[in-house]
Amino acid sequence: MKVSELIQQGKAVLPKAEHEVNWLAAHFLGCGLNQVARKSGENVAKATVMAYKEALYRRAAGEPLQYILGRQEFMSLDFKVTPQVLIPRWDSEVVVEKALNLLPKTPCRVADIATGSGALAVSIAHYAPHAMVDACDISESALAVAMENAFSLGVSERVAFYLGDLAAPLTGEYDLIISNPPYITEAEMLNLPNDVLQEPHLALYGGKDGLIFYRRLAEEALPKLKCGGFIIVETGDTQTGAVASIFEAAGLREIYQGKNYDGKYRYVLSKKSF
(Lines of atoms letter the chains of each structure in order from A and count residues from 1; the text may use other names and numbers.)
(Lines give C-alpha, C1' and ligand atoms only; values in the text may rest on other atoms or scores of the structure.)
Protein backbone atom coordinates (compact mmCIF):
# COMPACT_ATOMS: atom_id res chain seq x y z
CA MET A 1 0.00 0.00 0.00
CA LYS A 2 1.22 3.49 -0.88
CA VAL A 3 1.04 6.54 1.37
CA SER A 4 -1.63 8.11 -0.86
CA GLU A 5 -3.85 5.05 -0.34
CA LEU A 6 -3.19 5.20 3.37
CA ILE A 7 -4.48 8.77 3.45
CA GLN A 8 -7.58 7.86 1.45
CA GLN A 9 -8.39 5.08 3.90
CA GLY A 10 -8.01 7.54 6.73
CA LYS A 11 -10.40 10.02 5.12
CA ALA A 12 -12.96 7.25 4.68
CA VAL A 13 -12.85 6.44 8.40
CA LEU A 14 -12.60 10.07 9.60
CA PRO A 15 -14.32 12.06 6.82
CA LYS A 16 -14.67 15.22 8.92
CA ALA A 17 -11.15 15.24 10.36
CA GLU A 18 -8.65 15.38 7.51
CA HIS A 19 -6.09 17.16 9.69
CA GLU A 20 -6.24 14.27 12.19
CA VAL A 21 -5.76 11.76 9.35
CA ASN A 22 -2.58 13.58 8.37
CA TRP A 23 -1.38 13.77 11.99
CA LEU A 24 -1.82 10.01 12.36
CA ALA A 25 -0.13 9.33 9.04
CA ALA A 26 2.86 11.49 9.98
CA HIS A 27 3.10 9.76 13.35
CA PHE A 28 3.18 6.24 11.93
CA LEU A 29 5.37 7.17 8.98
CA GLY A 30 7.84 8.80 11.36
CA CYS A 31 7.94 12.09 9.49
CA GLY A 32 6.84 15.69 9.85
CA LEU A 33 3.32 16.76 8.95
CA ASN A 34 4.58 18.73 5.94
CA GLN A 35 6.34 15.64 4.58
CA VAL A 36 3.30 13.38 4.27
CA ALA A 37 2.24 14.71 0.86
CA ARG A 38 5.79 14.35 -0.47
CA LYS A 39 5.74 10.66 0.41
CA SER A 40 2.45 9.93 -1.39
CA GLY A 41 4.04 7.52 -3.89
CA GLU A 42 6.09 5.58 -1.33
CA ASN A 43 5.18 2.08 -0.17
CA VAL A 44 4.18 1.51 3.45
CA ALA A 45 5.21 -1.56 5.46
CA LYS A 46 2.36 -3.92 6.39
CA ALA A 47 2.98 -3.47 10.13
CA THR A 48 2.71 0.31 9.75
CA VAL A 49 -0.55 -0.03 7.82
CA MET A 50 -2.03 -2.24 10.54
CA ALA A 51 -0.97 0.13 13.34
CA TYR A 52 -2.35 3.11 11.42
CA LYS A 53 -5.70 1.41 10.81
CA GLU A 54 -6.00 0.48 14.48
CA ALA A 55 -5.37 4.10 15.43
CA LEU A 56 -7.99 5.32 12.95
CA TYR A 57 -10.67 3.12 14.48
CA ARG A 58 -9.66 4.11 18.01
CA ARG A 59 -10.11 7.74 17.03
CA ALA A 60 -13.42 7.01 15.27
CA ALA A 61 -14.61 5.41 18.52
CA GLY A 62 -13.94 8.69 20.33
CA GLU A 63 -10.52 8.15 21.90
CA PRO A 64 -8.67 11.49 22.06
CA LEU A 65 -6.06 11.91 19.33
CA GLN A 66 -3.47 12.93 21.92
CA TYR A 67 -3.79 9.62 23.76
CA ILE A 68 -3.35 7.72 20.52
CA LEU A 69 -0.26 9.73 19.60
CA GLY A 70 0.93 9.81 23.20
CA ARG A 71 2.01 13.43 22.84
CA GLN A 72 0.70 16.99 23.04
CA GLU A 73 2.45 20.27 22.34
CA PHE A 74 2.13 22.92 25.03
CA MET A 75 4.07 26.19 25.28
CA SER A 76 6.08 24.97 22.25
CA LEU A 77 7.24 21.97 24.29
CA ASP A 78 6.49 18.30 23.59
CA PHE A 79 4.67 16.60 26.48
CA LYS A 80 3.91 12.94 26.97
CA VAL A 81 0.24 12.29 27.71
CA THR A 82 -1.57 9.13 28.72
CA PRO A 83 -5.18 8.37 29.77
CA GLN A 84 -4.00 8.97 33.35
CA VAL A 85 -3.63 12.72 32.79
CA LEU A 86 -5.72 15.59 31.50
CA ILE A 87 -4.65 16.65 28.01
CA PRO A 88 -2.88 20.05 28.14
CA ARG A 89 -4.83 22.68 26.22
CA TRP A 90 -3.83 25.99 24.68
CA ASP A 91 -6.26 27.77 27.04
CA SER A 92 -3.77 27.11 29.83
CA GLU A 93 -0.88 28.76 28.01
CA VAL A 94 -2.07 32.26 28.92
CA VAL A 95 -1.99 31.25 32.60
CA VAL A 96 1.63 30.11 32.29
CA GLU A 97 2.62 33.24 30.41
CA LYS A 98 1.04 35.46 33.07
CA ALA A 99 2.83 33.47 35.76
CA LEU A 100 6.18 33.90 34.00
CA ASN A 101 5.63 37.66 33.79
CA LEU A 102 4.91 37.82 37.53
CA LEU A 103 7.95 35.88 38.70
CA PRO A 104 10.92 37.84 40.03
CA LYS A 105 14.15 37.58 38.05
CA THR A 106 15.87 36.21 41.13
CA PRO A 107 15.67 32.72 42.73
CA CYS A 108 12.07 32.00 43.67
CA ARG A 109 9.69 29.23 44.63
CA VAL A 110 6.64 28.18 42.65
CA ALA A 111 3.95 25.61 43.50
CA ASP A 112 1.78 23.90 40.90
CA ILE A 113 -1.23 22.29 42.58
CA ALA A 114 -3.01 19.45 40.74
CA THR A 115 -0.16 19.23 38.25
CA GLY A 116 -1.47 16.35 36.11
CA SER A 117 0.92 15.93 33.17
CA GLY A 118 3.18 18.57 34.68
CA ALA A 119 2.51 20.96 31.78
CA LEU A 120 2.34 24.09 33.95
CA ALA A 121 5.16 23.18 36.32
CA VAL A 122 7.56 21.97 33.63
CA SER A 123 6.84 24.92 31.32
CA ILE A 124 7.53 27.40 34.13
CA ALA A 125 10.76 25.63 35.03
CA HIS A 126 11.80 25.57 31.36
CA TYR A 127 11.21 29.27 30.73
CA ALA A 128 12.19 30.53 34.20
CA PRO A 129 15.56 28.93 34.99
CA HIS A 130 15.75 30.85 38.29
CA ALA A 131 12.60 29.17 39.63
CA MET A 132 12.38 26.07 41.81
CA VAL A 133 9.01 24.39 41.33
CA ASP A 134 7.09 22.05 43.64
CA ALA A 135 4.34 20.13 41.84
CA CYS A 136 1.76 17.98 43.57
CA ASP A 137 -1.13 15.75 42.58
CA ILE A 138 -3.39 13.21 44.26
CA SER A 139 -2.83 10.72 41.42
CA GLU A 140 0.33 8.62 41.60
CA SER A 141 -0.02 7.61 37.94
CA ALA A 142 -0.33 11.25 36.88
CA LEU A 143 2.81 12.15 38.83
CA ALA A 144 4.70 9.39 37.04
CA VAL A 145 3.85 11.00 33.70
CA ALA A 146 4.75 14.46 35.00
CA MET A 147 8.12 13.20 36.23
CA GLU A 148 8.84 11.73 32.80
CA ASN A 149 8.04 15.08 31.20
CA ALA A 150 10.30 16.95 33.60
CA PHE A 151 13.15 14.55 32.80
CA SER A 152 12.67 14.55 29.01
CA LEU A 153 12.50 18.35 28.93
CA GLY A 154 15.61 18.76 31.06
CA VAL A 155 14.19 20.38 34.19
CA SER A 156 13.97 17.44 36.60
CA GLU A 157 16.61 18.99 38.88
CA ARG A 158 14.38 22.03 39.48
CA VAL A 159 10.95 20.40 39.72
CA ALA A 160 10.10 18.33 42.79
CA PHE A 161 6.99 16.15 42.76
CA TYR A 162 4.78 15.34 45.73
CA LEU A 163 1.90 12.92 46.10
CA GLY A 164 -1.02 14.24 48.12
CA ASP A 165 -4.38 15.96 48.26
CA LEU A 166 -4.32 19.50 46.85
CA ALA A 167 -1.86 21.69 48.85
CA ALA A 168 -1.32 19.24 51.70
CA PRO A 169 2.18 18.07 50.61
CA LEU A 170 3.55 21.61 50.23
CA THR A 171 5.79 23.11 52.90
CA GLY A 172 7.28 26.55 53.32
CA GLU A 173 6.18 29.68 51.48
CA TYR A 174 5.93 30.36 47.77
CA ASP A 175 6.38 33.40 45.56
CA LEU A 176 3.71 32.09 43.21
CA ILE A 177 1.05 29.39 43.32
CA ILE A 178 -0.55 28.22 40.09
CA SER A 179 -3.32 25.70 39.57
CA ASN A 180 -5.65 24.35 36.93
CA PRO A 181 -7.96 22.43 39.27
CA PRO A 182 -11.01 20.34 38.29
CA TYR A 183 -13.88 22.76 37.63
CA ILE A 184 -16.56 20.93 35.59
CA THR A 185 -19.96 21.11 37.30
CA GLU A 186 -22.22 18.14 37.97
CA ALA A 187 -24.61 19.25 35.21
CA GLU A 188 -21.79 19.83 32.71
CA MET A 189 -20.37 16.36 33.35
CA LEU A 190 -23.59 14.90 31.91
CA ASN A 191 -23.10 16.70 28.59
CA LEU A 192 -19.36 16.48 27.94
CA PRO A 193 -18.24 15.26 24.50
CA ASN A 194 -17.32 11.58 24.35
CA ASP A 195 -13.61 12.24 23.87
CA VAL A 196 -13.45 14.55 26.91
CA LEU A 197 -15.25 11.91 29.01
CA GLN A 198 -12.31 9.60 28.33
CA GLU A 199 -10.01 11.91 30.25
CA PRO A 200 -9.66 11.19 33.99
CA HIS A 201 -12.79 12.30 35.84
CA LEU A 202 -10.60 13.05 38.86
CA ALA A 203 -9.10 15.90 36.82
CA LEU A 204 -12.46 17.16 35.51
CA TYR A 205 -15.15 17.10 38.19
CA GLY A 206 -15.21 20.12 40.49
CA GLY A 207 -18.25 19.26 42.59
CA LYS A 208 -21.89 20.22 42.14
CA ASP A 209 -21.14 23.85 41.26
CA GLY A 210 -17.60 23.29 39.96
CA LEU A 211 -16.09 25.49 42.68
CA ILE A 212 -15.14 23.06 45.45
CA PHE A 213 -11.41 23.16 44.71
CA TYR A 214 -11.27 26.96 44.53
CA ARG A 215 -12.76 27.13 48.01
CA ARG A 216 -10.17 24.63 49.19
CA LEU A 217 -7.35 26.52 47.48
CA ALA A 218 -8.43 29.71 49.25
CA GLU A 219 -8.39 27.89 52.58
CA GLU A 220 -5.43 25.53 52.16
CA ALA A 221 -3.07 27.15 49.65
CA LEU A 222 -3.21 30.85 50.52
CA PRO A 223 -1.46 30.32 53.90
CA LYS A 224 1.50 28.94 51.92
CA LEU A 225 1.79 32.03 49.74
CA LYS A 226 4.26 34.75 50.74
CA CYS A 227 3.05 38.25 51.47
CA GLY A 228 3.45 39.95 48.11
CA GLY A 229 3.20 36.64 46.28
CA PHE A 230 0.70 35.79 43.57
CA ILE A 231 -1.88 33.07 43.06
CA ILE A 232 -3.22 32.38 39.56
CA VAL A 233 -5.86 29.79 38.75
CA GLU A 234 -7.51 28.67 35.55
CA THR A 235 -11.31 28.56 35.57
CA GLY A 236 -14.24 27.67 33.36
CA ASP A 237 -15.43 30.56 31.17
CA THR A 238 -18.40 31.37 33.43
CA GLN A 239 -16.62 31.01 36.76
CA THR A 240 -14.17 33.89 37.15
CA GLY A 241 -16.65 36.07 39.04
CA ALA A 242 -17.47 33.33 41.53
CA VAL A 243 -13.79 32.46 42.02
CA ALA A 244 -12.92 36.13 42.52
CA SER A 245 -15.61 36.30 45.23
CA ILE A 246 -14.13 33.23 46.93
CA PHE A 247 -10.69 34.85 46.96
CA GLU A 248 -12.11 38.14 48.21
CA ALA A 249 -13.86 36.34 51.08
CA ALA A 250 -10.49 34.78 51.95
CA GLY A 251 -9.00 38.26 52.42
CA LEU A 252 -7.44 38.94 49.03
CA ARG A 253 -8.02 42.43 47.68
CA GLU A 254 -6.03 42.84 44.45
CA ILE A 255 -8.03 40.45 42.24
CA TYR A 256 -8.00 40.40 38.45
CA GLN A 257 -10.25 38.38 36.13
CA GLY A 258 -8.36 37.63 32.93
CA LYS A 259 -9.23 36.56 29.40
CA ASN A 260 -7.58 33.97 27.20
CA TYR A 261 -6.59 34.64 23.58
CA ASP A 262 -10.13 33.75 22.52
CA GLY A 263 -11.52 36.67 24.50
CA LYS A 264 -13.12 34.48 27.17
CA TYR A 265 -12.64 35.02 30.89
CA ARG A 266 -10.57 31.99 31.89
CA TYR A 267 -8.37 32.82 34.86
CA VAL A 268 -8.24 34.70 38.16
CA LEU A 269 -5.07 36.36 39.42
CA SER A 270 -4.51 37.85 42.83
CA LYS A 271 -1.70 39.25 44.98
CA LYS A 272 -1.49 38.44 48.66
CA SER A 273 -0.99 41.54 50.78
CA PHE A 274 -1.21 40.09 54.30
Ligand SMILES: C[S@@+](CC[C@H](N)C(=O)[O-])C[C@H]1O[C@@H](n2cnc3c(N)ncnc32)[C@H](O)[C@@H]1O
Given for the second form:
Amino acid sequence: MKVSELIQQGKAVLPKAEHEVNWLAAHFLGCGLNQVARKSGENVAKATVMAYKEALYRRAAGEPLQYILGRQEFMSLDFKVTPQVLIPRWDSEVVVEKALNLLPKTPCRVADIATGSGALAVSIAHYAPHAMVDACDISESALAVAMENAFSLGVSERVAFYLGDLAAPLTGEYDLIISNPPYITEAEMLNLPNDVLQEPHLALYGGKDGLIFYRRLAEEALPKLKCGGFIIVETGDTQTGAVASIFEAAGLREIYQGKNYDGKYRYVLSKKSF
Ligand SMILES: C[S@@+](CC[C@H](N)C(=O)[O-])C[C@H]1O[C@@H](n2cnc3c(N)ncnc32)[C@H](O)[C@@H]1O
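With the form predicted alone done, generate the form predicted in complex with this ligand in the same format.
Then the entire complex follows, led off by the chain already shown.
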Protein backbone atom coordinates (compact mmCIF):
# COMPACT_ATOMS: atom_id res chain seq x y z
CA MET A 1 0.00 0.00 0.00
CA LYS A 2 1.20 3.54 -0.79
CA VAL A 3 1.28 6.43 1.69
CA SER A 4 -1.46 8.22 -0.30
CA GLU A 5 -3.77 5.20 0.16
CA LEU A 6 -2.95 5.12 3.85
CA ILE A 7 -4.13 8.73 4.14
CA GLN A 8 -7.30 7.99 2.16
CA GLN A 9 -8.13 5.11 4.49
CA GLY A 10 -7.49 7.35 7.47
CA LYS A 11 -9.85 10.04 6.16
CA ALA A 12 -12.54 7.41 5.63
CA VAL A 13 -12.28 6.24 9.26
CA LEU A 14 -11.85 9.74 10.78
CA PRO A 15 -13.66 12.01 8.30
CA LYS A 16 -13.83 14.96 10.73
CA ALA A 17 -10.23 14.85 11.86
CA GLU A 18 -7.89 15.16 8.88
CA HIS A 19 -5.07 16.65 10.98
CA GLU A 20 -5.23 13.64 13.32
CA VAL A 21 -5.00 11.30 10.31
CA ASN A 22 -1.80 13.09 9.30
CA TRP A 23 -0.39 12.95 12.85
CA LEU A 24 -1.03 9.23 13.05
CA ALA A 25 0.48 8.67 9.61
CA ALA A 26 3.57 10.69 10.53
CA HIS A 27 3.91 8.76 13.79
CA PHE A 28 3.78 5.33 12.14
CA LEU A 29 5.88 6.36 9.15
CA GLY A 30 8.45 7.77 11.57
CA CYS A 31 8.60 11.14 9.86
CA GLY A 32 7.67 14.76 10.50
CA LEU A 33 4.13 16.02 9.84
CA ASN A 34 5.32 18.09 6.87
CA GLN A 35 6.96 15.06 5.26
CA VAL A 36 3.82 12.93 4.95
CA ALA A 37 2.63 14.56 1.72
CA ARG A 38 6.11 14.28 0.18
CA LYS A 39 6.06 10.52 0.81
CA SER A 40 2.68 9.95 -0.86
CA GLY A 41 4.12 7.73 -3.61
CA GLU A 42 6.19 5.54 -1.27
CA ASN A 43 5.25 1.98 -0.31
CA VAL A 44 4.38 1.21 3.32
CA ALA A 45 5.41 -2.01 5.07
CA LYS A 46 2.53 -4.35 5.96
CA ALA A 47 3.26 -4.20 9.72
CA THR A 48 3.12 -0.38 9.59
CA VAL A 49 -0.23 -0.48 7.79
CA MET A 50 -1.63 -2.84 10.45
CA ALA A 51 -0.39 -0.69 13.34
CA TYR A 52 -1.75 2.48 11.71
CA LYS A 53 -5.16 0.92 11.09
CA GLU A 54 -5.39 -0.30 14.67
CA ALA A 55 -4.60 3.23 15.88
CA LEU A 56 -7.24 4.70 13.56
CA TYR A 57 -9.93 2.43 14.98
CA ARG A 58 -8.86 3.16 18.57
CA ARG A 59 -9.20 6.88 17.81
CA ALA A 60 -12.55 6.35 16.10
CA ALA A 61 -13.70 4.57 19.28
CA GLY A 62 -12.91 7.73 21.24
CA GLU A 63 -9.48 7.01 22.73
CA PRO A 64 -7.51 10.27 23.08
CA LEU A 65 -4.93 10.70 20.33
CA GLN A 66 -2.24 11.41 22.94
CA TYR A 67 -2.72 8.00 24.58
CA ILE A 68 -2.48 6.32 21.18
CA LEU A 69 0.70 8.19 20.29
CA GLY A 70 1.95 8.02 23.89
CA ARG A 71 3.20 11.60 23.68
CA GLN A 72 2.10 15.17 24.32
CA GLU A 73 4.01 18.39 23.81
CA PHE A 74 3.97 20.79 26.75
CA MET A 75 6.05 23.98 27.10
CA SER A 76 7.76 22.90 23.83
CA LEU A 77 8.97 19.72 25.55
CA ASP A 78 8.04 16.17 24.56
CA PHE A 79 6.27 14.30 27.39
CA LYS A 80 5.38 10.64 27.59
CA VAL A 81 1.71 10.10 28.49
CA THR A 82 -0.19 6.94 29.33
CA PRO A 83 -3.80 6.36 30.47
CA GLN A 84 -2.42 6.53 34.03
CA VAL A 85 -1.84 10.30 33.75
CA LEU A 86 -3.86 13.34 32.81
CA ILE A 87 -2.89 14.60 29.36
CA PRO A 88 -1.12 17.93 30.01
CA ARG A 89 -3.22 20.83 28.68
CA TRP A 90 -1.94 24.01 27.03
CA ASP A 91 -4.01 25.97 29.62
CA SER A 92 -1.40 24.95 32.19
CA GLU A 93 1.41 26.57 30.21
CA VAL A 94 0.38 30.06 31.33
CA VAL A 95 0.55 28.86 34.95
CA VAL A 96 4.06 27.48 34.46
CA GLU A 97 5.18 30.66 32.69
CA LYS A 98 3.83 32.76 35.56
CA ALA A 99 5.61 30.53 38.07
CA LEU A 100 8.88 30.85 36.15
CA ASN A 101 8.56 34.67 36.24
CA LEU A 102 7.98 34.64 40.00
CA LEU A 103 10.84 32.34 40.90
CA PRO A 104 13.87 33.90 42.58
CA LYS A 105 16.86 34.05 40.21
CA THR A 106 18.99 32.37 42.87
CA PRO A 107 18.89 28.70 44.01
CA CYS A 108 15.36 27.97 45.19
CA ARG A 109 12.93 25.19 46.12
CA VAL A 110 9.71 24.47 44.24
CA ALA A 111 6.95 21.97 45.06
CA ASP A 112 4.55 20.61 42.44
CA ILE A 113 1.63 19.01 44.25
CA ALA A 114 -0.41 16.48 42.22
CA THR A 115 2.20 16.24 39.51
CA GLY A 116 0.63 13.60 37.22
CA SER A 117 2.90 13.24 34.17
CA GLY A 118 5.31 15.68 35.81
CA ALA A 119 4.53 18.30 33.15
CA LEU A 120 4.68 21.27 35.53
CA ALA A 121 7.59 20.04 37.70
CA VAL A 122 9.76 18.94 34.77
CA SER A 123 9.09 22.12 32.74
CA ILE A 124 10.03 24.31 35.70
CA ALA A 125 13.22 22.31 36.26
CA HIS A 126 14.03 22.55 32.54
CA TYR A 127 13.54 26.31 32.25
CA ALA A 128 14.85 27.23 35.72
CA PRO A 129 18.19 25.43 36.09
CA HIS A 130 18.68 26.95 39.56
CA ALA A 131 15.49 25.36 40.94
CA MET A 132 15.27 22.14 42.93
CA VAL A 133 11.79 20.67 42.50
CA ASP A 134 9.87 18.25 44.72
CA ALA A 135 6.91 16.65 42.94
CA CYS A 136 4.27 14.48 44.59
CA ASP A 137 1.23 12.50 43.63
CA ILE A 138 -0.97 9.87 45.24
CA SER A 139 -0.81 7.69 42.12
CA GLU A 140 2.20 5.39 41.96
CA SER A 141 1.65 4.71 38.25
CA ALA A 142 1.49 8.43 37.47
CA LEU A 143 4.74 8.99 39.35
CA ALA A 144 6.43 6.27 37.29
CA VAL A 145 5.55 8.19 34.11
CA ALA A 146 6.65 11.50 35.68
CA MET A 147 10.02 9.99 36.62
CA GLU A 148 10.52 8.76 33.05
CA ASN A 149 9.78 12.26 31.78
CA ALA A 150 12.26 13.85 34.20
CA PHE A 151 14.86 11.36 33.04
CA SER A 152 14.25 11.70 29.29
CA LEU A 153 14.19 15.50 29.54
CA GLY A 154 17.45 15.56 31.45
CA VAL A 155 16.31 17.00 34.80
CA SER A 156 16.10 13.91 36.99
CA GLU A 157 18.90 15.17 39.23
CA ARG A 158 16.87 18.25 40.18
CA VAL A 159 13.38 16.75 40.49
CA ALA A 160 12.59 14.43 43.40
CA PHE A 161 9.37 12.45 43.32
CA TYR A 162 7.29 11.49 46.36
CA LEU A 163 4.30 9.22 46.68
CA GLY A 164 1.72 10.53 49.11
CA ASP A 165 -1.41 12.47 49.92
CA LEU A 166 -1.22 16.07 48.70
CA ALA A 167 1.41 18.03 50.69
CA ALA A 168 2.11 15.27 53.23
CA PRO A 169 5.43 14.13 51.67
CA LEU A 170 6.87 17.66 51.54
CA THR A 171 9.43 18.69 54.14
CA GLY A 172 10.95 22.08 54.89
CA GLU A 173 9.85 25.33 53.26
CA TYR A 174 9.43 26.21 49.60
CA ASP A 175 9.89 29.40 47.58
CA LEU A 176 7.03 28.45 45.29
CA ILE A 177 4.24 25.89 45.42
CA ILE A 178 2.40 25.07 42.21
CA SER A 179 -0.54 22.73 41.75
CA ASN A 180 -3.08 21.73 39.16
CA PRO A 181 -5.27 19.55 41.35
CA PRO A 182 -8.41 17.68 40.29
CA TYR A 183 -11.25 20.24 40.13
CA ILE A 184 -14.21 18.74 38.23
CA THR A 185 -17.46 18.95 40.21
CA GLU A 186 -19.80 16.02 40.86
CA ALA A 187 -22.35 17.45 38.39
CA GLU A 188 -19.71 18.07 35.68
CA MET A 189 -18.41 14.50 36.05
CA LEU A 190 -21.78 13.31 34.67
CA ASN A 191 -21.38 15.27 31.44
CA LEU A 192 -17.74 14.88 30.54
CA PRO A 193 -16.88 14.23 26.88
CA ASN A 194 -16.03 10.61 26.10
CA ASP A 195 -12.31 11.22 25.59
CA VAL A 196 -11.93 13.08 28.91
CA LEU A 197 -13.71 10.20 30.66
CA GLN A 198 -10.83 7.97 29.61
CA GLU A 199 -8.41 9.99 31.71
CA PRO A 200 -7.89 8.83 35.32
CA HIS A 201 -10.87 9.56 37.59
CA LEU A 202 -8.33 10.36 40.30
CA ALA A 203 -6.99 13.19 38.15
CA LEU A 204 -10.39 14.75 37.50
CA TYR A 205 -12.78 14.60 40.44
CA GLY A 206 -12.48 17.50 42.86
CA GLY A 207 -15.31 16.63 45.23
CA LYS A 208 -18.98 17.72 45.13
CA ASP A 209 -18.19 21.41 44.43
CA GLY A 210 -14.80 20.78 42.76
CA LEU A 211 -13.00 22.76 45.46
CA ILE A 212 -11.95 20.12 47.98
CA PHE A 213 -8.28 20.17 46.94
CA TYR A 214 -8.04 23.97 47.12
CA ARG A 215 -9.33 23.92 50.71
CA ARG A 216 -6.83 21.21 51.54
CA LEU A 217 -3.97 23.05 49.80
CA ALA A 218 -4.77 26.20 51.81
CA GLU A 219 -4.69 24.20 55.02
CA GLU A 220 -1.93 21.66 54.32
CA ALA A 221 0.41 23.24 51.77
CA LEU A 222 0.46 26.86 52.93
CA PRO A 223 2.42 26.08 56.14
CA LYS A 224 5.16 24.69 53.87
CA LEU A 225 5.49 27.94 51.91
CA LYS A 226 8.16 30.47 52.99
CA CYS A 227 7.11 33.94 54.08
CA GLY A 228 7.49 35.89 50.82
CA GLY A 229 6.97 32.73 48.76
CA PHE A 230 4.27 32.23 46.10
CA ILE A 231 1.47 29.73 45.71
CA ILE A 232 -0.06 29.34 42.26
CA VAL A 233 -2.90 26.97 41.42
CA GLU A 234 -4.70 26.19 38.20
CA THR A 235 -8.51 26.14 38.44
CA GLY A 236 -11.56 25.51 36.31
CA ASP A 237 -12.76 28.60 34.44
CA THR A 238 -15.56 29.40 36.92
CA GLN A 239 -13.59 28.70 40.07
CA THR A 240 -11.02 31.48 40.54
CA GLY A 241 -13.36 33.62 42.71
CA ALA A 242 -14.16 30.72 45.05
CA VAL A 243 -10.49 29.71 45.27
CA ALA A 244 -9.47 33.33 45.98
CA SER A 245 -11.99 33.34 48.89
CA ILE A 246 -10.53 30.08 50.22
CA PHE A 247 -7.04 31.62 50.08
CA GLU A 248 -8.25 34.80 51.78
CA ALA A 249 -9.84 32.80 54.60
CA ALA A 250 -6.48 31.06 55.04
CA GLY A 251 -4.80 34.42 55.71
CA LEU A 252 -3.41 35.26 52.27
CA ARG A 253 -3.82 38.91 51.29
CA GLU A 254 -2.33 39.74 47.88
CA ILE A 255 -4.48 37.42 45.74
CA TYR A 256 -4.51 37.64 41.95
CA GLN A 257 -6.92 35.84 39.60
CA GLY A 258 -5.19 35.21 36.27
CA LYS A 259 -6.42 34.47 32.74
CA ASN A 260 -5.07 32.09 30.13
CA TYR A 261 -4.46 33.10 26.50
CA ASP A 262 -8.17 32.46 25.74
CA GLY A 263 -9.09 35.24 28.14
CA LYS A 264 -10.61 32.81 30.65
CA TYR A 265 -9.83 33.05 34.35
CA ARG A 266 -7.77 29.91 34.97
CA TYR A 267 -5.39 30.40 37.88
CA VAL A 268 -5.04 31.98 41.31
CA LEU A 269 -1.78 33.34 42.60
CA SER A 270 -0.79 34.70 45.97
CA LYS A 271 2.28 35.83 47.90
CA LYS A 272 2.50 34.65 51.49
CA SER A 273 3.29 37.51 53.84
CA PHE A 274 3.22 35.76 57.24
C1 LIG B 1 -5.49 17.40 37.17
S2 LIG B 1 -4.21 16.17 37.37
C3 LIG B 1 -2.82 17.23 37.14
C4 LIG B 1 -1.61 16.55 36.59
C5 LIG B 1 -0.48 17.50 36.18
N6 LIG B 1 -0.10 18.36 37.28
C7 LIG B 1 -0.88 18.34 34.99
O8 LIG B 1 -1.17 19.54 35.18
O9 LIG B 1 -0.91 17.84 33.85
C10 LIG B 1 -4.31 15.93 39.08
C11 LIG B 1 -3.36 14.91 39.72
O12 LIG B 1 -3.71 14.85 41.12
C13 LIG B 1 -3.42 13.56 41.59
N14 LIG B 1 -4.10 13.39 42.87
C15 LIG B 1 -5.42 13.13 43.11
N16 LIG B 1 -5.65 13.07 44.43
C17 LIG B 1 -4.47 13.32 45.05
C18 LIG B 1 -4.06 13.39 46.42
N19 LIG B 1 -4.93 13.21 47.41
N20 LIG B 1 -2.78 13.66 46.69
C21 LIG B 1 -1.87 13.85 45.68
N22 LIG B 1 -2.19 13.78 44.37
C23 LIG B 1 -3.48 13.53 44.06
C24 LIG B 1 -3.88 12.65 40.48
O25 LIG B 1 -3.26 11.40 40.57
C26 LIG B 1 -3.45 13.47 39.24
O27 LIG B 1 -2.17 13.05 38.80
